[in-house]
Structures are given as structure tokens and as C-alpha cells.
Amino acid sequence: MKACNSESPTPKSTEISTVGPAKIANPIAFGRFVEEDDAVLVNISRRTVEGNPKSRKKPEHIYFEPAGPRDKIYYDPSKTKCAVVTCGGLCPGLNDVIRAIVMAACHEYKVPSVLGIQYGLAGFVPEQGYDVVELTPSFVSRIHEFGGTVLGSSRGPQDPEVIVDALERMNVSILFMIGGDGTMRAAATVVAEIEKRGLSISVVGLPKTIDNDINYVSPSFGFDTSVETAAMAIKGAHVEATGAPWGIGMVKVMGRDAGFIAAQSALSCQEVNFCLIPEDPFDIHGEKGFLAALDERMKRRGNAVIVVAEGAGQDLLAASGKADASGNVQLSDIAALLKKEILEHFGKQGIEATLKYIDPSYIIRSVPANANDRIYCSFLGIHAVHAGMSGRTGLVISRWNGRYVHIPMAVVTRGKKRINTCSNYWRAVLESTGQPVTMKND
């Protein structure tokens, strides 16, 4: 896996800000404190850890600062309140960050108040009328057991002034900010308005994408689910192409610009024949295009089964011109022209296929978190507060190389993270379908 378009982080870059110094004794009673000279390696491979043999030059280490509670707090907690909004689109484990969020703050730190903007940024605009929610912990203390989030969401970008003035008429001093990389920049416009007024608000950021294509956030949260969820549409797909004469089943999933779902998914189910991804452009037709390798697996097996990412071959159709609130192009539908040109092409050979089509996209993204998700949200949630009232800001928390670590919001939205078909995880992908290395004609 690679982060496209983005340049590697240095140990300036790294470097997580604060609201202020940490004064107060952490009242937490049990646990082990994270050394502030402690850090995590951003690479770990020999070559980056003891240089190149054949070069004098020493390498230059960076590293990531990691997660966990500290013996030294800014905010007094009898006096601070918190904030929880979510963004974006639905993913598996929303509720449950919020959860640990609130559990966290009540119960470890003894917060007296938690609350939840109701659907987004929008939450913060006066105009809007989104009532404030107070997030108790009896109140969600079963949400975890429901997909979605308890909050609502919406997408599009809100001015910052705004949302920074309603955290001072709440009082709020640490706002945690759950969404993906659009979110990610927000947050930072939000953290830059805080500091131009001189406040002392910490805003704290929990990635989220069911895409899993959030720089340097390995995985995502409700990925794991996502790829449960969807491997189940994919075994449906193999039994209708199994149980027809010359069955075909298509699914499609959830990957606008990184096609990690469908990869991932393919190698769970080890039943898929094609899997096609934003990240490897393919041709529909010619002697080595999709179709030629369709046909000659359907000669060869009788029966097939595709998966294809919706971001998949954008460039085979007309563009639709159209963009969500947050900015998105609308992608055009390749599942649609896939399944006429399949059917035309066996027909012109007087063969009748059947095809059947799948989109759990939507049934993928709201079902609740599964059990290892559930235990990775947890954490997020817990760290998330360890570093609000620690006054740490401008941060996202993560997991990397095994331990969960502080990043800047300014190296998390440097790029994104997109399949490297050159690696070895695309080359096994490629070994469970058994698909031609390329299905591109030149």
C-alpha cells in the first residue's frame, strides 16, 4: 500500500502542538503513564533503521508520538466540558467511538458533561435549529449495538468562525471532530480559528473512511466490517454463478479512489475471478481487454464472479459533471455499462449468461461494528480523551506499526492512501483471482 501524492513526513512535521503546558496531576489511578521522550517509528525497516551499508550517511529517524494517558493534564477536569460531532458519510463503529469517548471522559477523568452535535458541522449553525445532546453515559451506554451514528451526520464545509463561536458560547474545551479527510481539513481550519482568538480549545480528530484511504491510518475503523459485510454479498454472487449455466455475479462495493474493499474482500472469499479497483485502469475491449479474459474464463469454468470498486474504470465513461456537498465528483456507474457489455458480448455469440448483480454499498457502511472493530473503536475513543485533556490539539489519533500514536492533521490530509499495484499485497490479489496482470491493450 502506498499514500499517493504526498510527501514524506519530517521531524518537524511530526511535532503535535498544545492549548499550554500540562500542569495538573492526571487523576486516573491505575495504568501506565505514556513517557513524554517516548516515540514510534514512522519506518521500520532495517535499511530505514540502520541506513544503506553501501552509504556513510546516517538516516534520518521520524517518528510518531504515541497514544496513551500522561502524568500531567492541562484541562481541570470538574471544569471542562467536551464536544462529539460526526461527519461524512455512515460507517460501522460510529457509535462505537462515541461510546468510549463518553465512557472515558465520565468515568475516567470525571467530566461533568459530554456533548453531541446533532448531524455534522451543521450542528454548530444557529440558523439550522439542531438541538445539543447530552451524552451521559447511561445514554450510550447500548448504542454500539446499532449501525449509523446516535448524532446524525451531513456533509459540506461550514465556516469555521461560526463553529468556533458556538464552542465559546458552550464552554466547550475539547471538541472531537469523527470524519474522513474532508473532516480532517476542517477540523484544522477550526483549530487555525481557535488559535487567531487565542483560545484554549483542543480539538482532537478520529479518522474515518470506509474507503480505508486516509493517510498514514492503517486500517481505517469499520473496515474490518466492511469487508465481512461485503464478503457475504460476494458468496451470494458465487452461488448464483455456480447454480446457472454460464453464470455470471457482479458486486459491486464502496471505493472511489482506492479500491482497498475490493481488494481485501477478494482475498477473504478467495471466490472471486476479477477484481477491478480506481488504482488499475483496465479496457473493456480488444485481445487483452476485460472481456477477452471474461470470455475465456467463462469457456474454460462456466460461471464467474466479478467484483468491481465503484470508482472502477470512470475513465471508460462520461463524467457526470455532478459533486456532493462535500465537494465529491459523482461517479458514473460502471457496474451498469459492465453488465450491457457482458451480456451483449456473449450474446453476439448466441450465448444467454445470466448475471446476476449485487450492491450491498449502502447495507456495507450502516451495519454495526463487528467484534474487532468494536475493540479498535474503543481504543480510539479512549486515546482521543487521553490527548484532549493532556491539551494536545491539531491532532488525529491512529494506530501505526502496531501502536496507537498522535498525528498531525497536516500530514493525515498530505494525501491519500491508494493500492500499490506494483506491491505484494495487489500481486496476491492477483494470484487468488487469477485475472491477467493487466487488461489494458497498449
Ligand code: ATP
Contents of the next structure:
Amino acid sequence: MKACNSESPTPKSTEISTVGPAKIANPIAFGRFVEEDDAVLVNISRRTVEGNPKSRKKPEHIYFEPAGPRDKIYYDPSKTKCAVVTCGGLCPGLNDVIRAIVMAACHEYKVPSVLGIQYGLAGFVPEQGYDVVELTPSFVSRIHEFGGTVLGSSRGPQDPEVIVDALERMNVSILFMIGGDGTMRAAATVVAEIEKRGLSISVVGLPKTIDNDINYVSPSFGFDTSVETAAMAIKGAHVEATGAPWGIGMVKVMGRDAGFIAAQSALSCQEVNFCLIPEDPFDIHGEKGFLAALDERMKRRGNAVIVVAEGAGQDLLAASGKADASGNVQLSDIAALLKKEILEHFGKQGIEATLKYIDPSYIIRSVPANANDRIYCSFLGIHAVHAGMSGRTGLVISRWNGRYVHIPMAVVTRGKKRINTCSNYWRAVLESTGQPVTMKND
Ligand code: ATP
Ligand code: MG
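Previous: the form predicted on its own; requested now: the form predicted together with the named molecule:
Shown next: the complete complex, the earlier chain at its head.
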């Protein structure tokens, strides 16, 4: 599940900015500092000159900077104030990341204050009237046991000037922004405003996406928990499907542009017969369409389990014409369309299919993180603190090839990660479901 459909980075584009030279000895008591010549390989590029495919250039090695503590830091810990904000939709692990940031800042660096900004970027806007929360180790010690975010979250545009005004007023040195693609774009505008004012404030992003669709973040935190929770719903759908004559269980999962949750949970269950994702368009009617394949399965086996990502088959529906406060287009309801078409299809043959539809989306978003995600989130939070204390800014913390790395915000927001339907990964999904390679008529 590596990044695809996205522009590759160049050596220059993986460089990380700093707010100034790091001159203070790092006070942390144990562990190994990252050597400045250490690097994590992204790929080896053999770019060609445009228009001449034979003109192979000397291979260029592209690296990400490894995350971790540096021997010299920029901020004087005793005079450093941090702030944390969570934006966008909920995702398992948000509280774990907040907790890890607070614990690392307070225990490892002895930073005197970490502020929690409530309800996303709106929390910076004085007119909204949201209080700032003092995040102490005792305040955060048990928050990982709960889903959601203790800080609350929101969508909707906020002026970067107002945000930086608030950071200046509160005397914040390092801002940790936890959120999705929109949040990382917002973070880039905050970094630009800070630079414009010539301030020494670091902004570190922690990329969150339940859809697992952020570039060079593989996988995103909370994804493992989401798959595990979706798999429980699929198991329920399978029990329903096998427990009734002409039984069909249908589960809708998240995945606006990328069907990773649908595909991964289908693979994990091996009980799914149709996995419908945004990357693989299908027809409903016609000889090769979805209903023909479902009809064949039902007449052969008497039951079927369908997993559909929310963004699948959007070309079959009228556009909703609606958007959320952040401008994200509201998707049309593919599951409702499938339900209607399936029941009509069998009804016309005098067959009364029993279709049980399960939408576990809000349960998936709100459960506490599982063990794997807890561990992952704690490393992300700790590395974010190391990056911020070293004076790095405009970056996100990610895991790449099994190592934690720093990636410039501009690289992760350049495109979205999607399932490559020509990959062995997607082929494995098709093999596990047994669905046709394509359900398109042409
Ligand atoms: P999710 O994974 O839930 O979609 P997200 O971070 O993408 O998370 P959004 O609601 O799109 O969620 O964005 C979060 C915040 O970032 C919002 O306050 C939004 O207004 C702001 N934002 C989104 N896109 C931009 C942008 N291009 N420039 C500045 N701010 C943005
Ligand atoms: Mg988003």
C-alpha cells in the first residue's frame, strides 16, 4: 500500500525548514541522538529529460530526514510553551497522540506548559469564546482509554492571521496540529504567516486520516483500529446473510476517495463477496454489471456479503450539491442506491431477498485505539516533540519503510494516496472476494 497516483518528491522537496540554528544541548537523559547524516531512503529517481525518454540522468537518491531527538535543540525548554489542536473528523488514536505530546514535552524536556486549543482552529478565534485547557500529565494520563478527542474538533475556515495573533498573545513556541489533509493545508498557511511576521514559532503536523489516504503516510494512525472495528461489522453482516433465505449483508465503511478500509477489512475477514471502492468504477446493470454478478453468487450460494466504501460508485448518483463547513463535498448515498436496486432486481424474479444494511462509520471513528495504534500514536507524539524542540517547522511526522521520518507539509498535501487497482494488493482482494475483475460493461 505504498503511495501511488502522486508526484514523486525530489531531493530538494524533502528538506525540512527550521526557525533558527539549534545551539542548546538537548537535556533528555537517555537514548541515542539522530546523526545528522542519517537518512531514510524514499526511492532512487532516474528522471529523464522531458520529451526524450532515452535521456536517463544519473540516479538521484531521495531521502526523508529521520525523526528522533537531536543533540542540539533550538528552544530553551524552561521557557517553551507548546499548544496542541485537533481538527477535522474523529479518528481512533487522537487522545493517544495528545497524551504522548504532553508526556514527552513535560517529562523528557520539562517544558512548563502545554496548552490545549478547544474545538479545532475555531479555538484560536477570540469571538468563539472557547477556553484554553492546561494539558498536564495528570490531565492526560488516562485519556487514551477513550475514543474521540478531549480537545474537541471542528471544521470551517479560520484566518491564519487570527491564528498567529492568538499564538503570539499566548506566547506559544511550538504548535502541534493533528488533522487531515485540510489541517495540513491550514498548517501551511499558518507557517507562511509566521514567516511573514519573522516569528520563531514551529508548527509540527501529525497527519490523521481514517481513510489512510495521505501521501507518504503508510499507514495512518487509527487505520488498524478502523479495520478491526469494520471487520466486526462485516462478521455481523455475514451472520445475518447466512441466517436467512436469500440473505444479503451489506456494510458501508468510510473511504471518500480511497477504499483502503473496505479492501483491508475484506482481506481480514475472507467472508466478503463484493468489495466496492472509489478507485474501481462499476456498472449496476448490464451483462457484466454488479447485479449480474450478485445474481450469479446468490443462485449458486444463497447468500452474499457486500462491503462498500462511501465514495464508491459516485458516478452512478446525482451529485449532492452540498459541502461541509470546510468545503469538502458531501457524498451521495451509494448504499441506499444499491439496497433499492438489489431488492428490485430480486423482487422482479419473485424472490424476496433479506437485505441487512449496517453502517458502522460513527462507531469506527469513535472507538479507542487498539494496541498497535496506541504504540504508533505514542511514537508519533514523542517524535513530534523532538522535531519541535529542535526548531524544525512546516513538517509532518510519518512512518516510512518502518522508520519514523520528517516530511515537509507540501509533500504530503500534494496529492492523495489511493489503491492501485493494477497492484498485487488489489488482486489479493479480488481473489478473496471472488468478484469479477471488472463489473464495467465496456
Ligand atoms: P478529515 O480527515 O476529517 O477530512 P481534515 O483536516 O481534512 O480532516 P477539514 O475539515 O477539511 O478536515 O479541515 C480542518 C481545518 O483546516 C478546518 O478548520 C478547515 O477550514 C481548515 N482547512 C482546510 N483546508 C484548508 C486550506 N486549503 N487552507 C486553509 N485552511 C484549510
Ligand atoms: Mg480531509
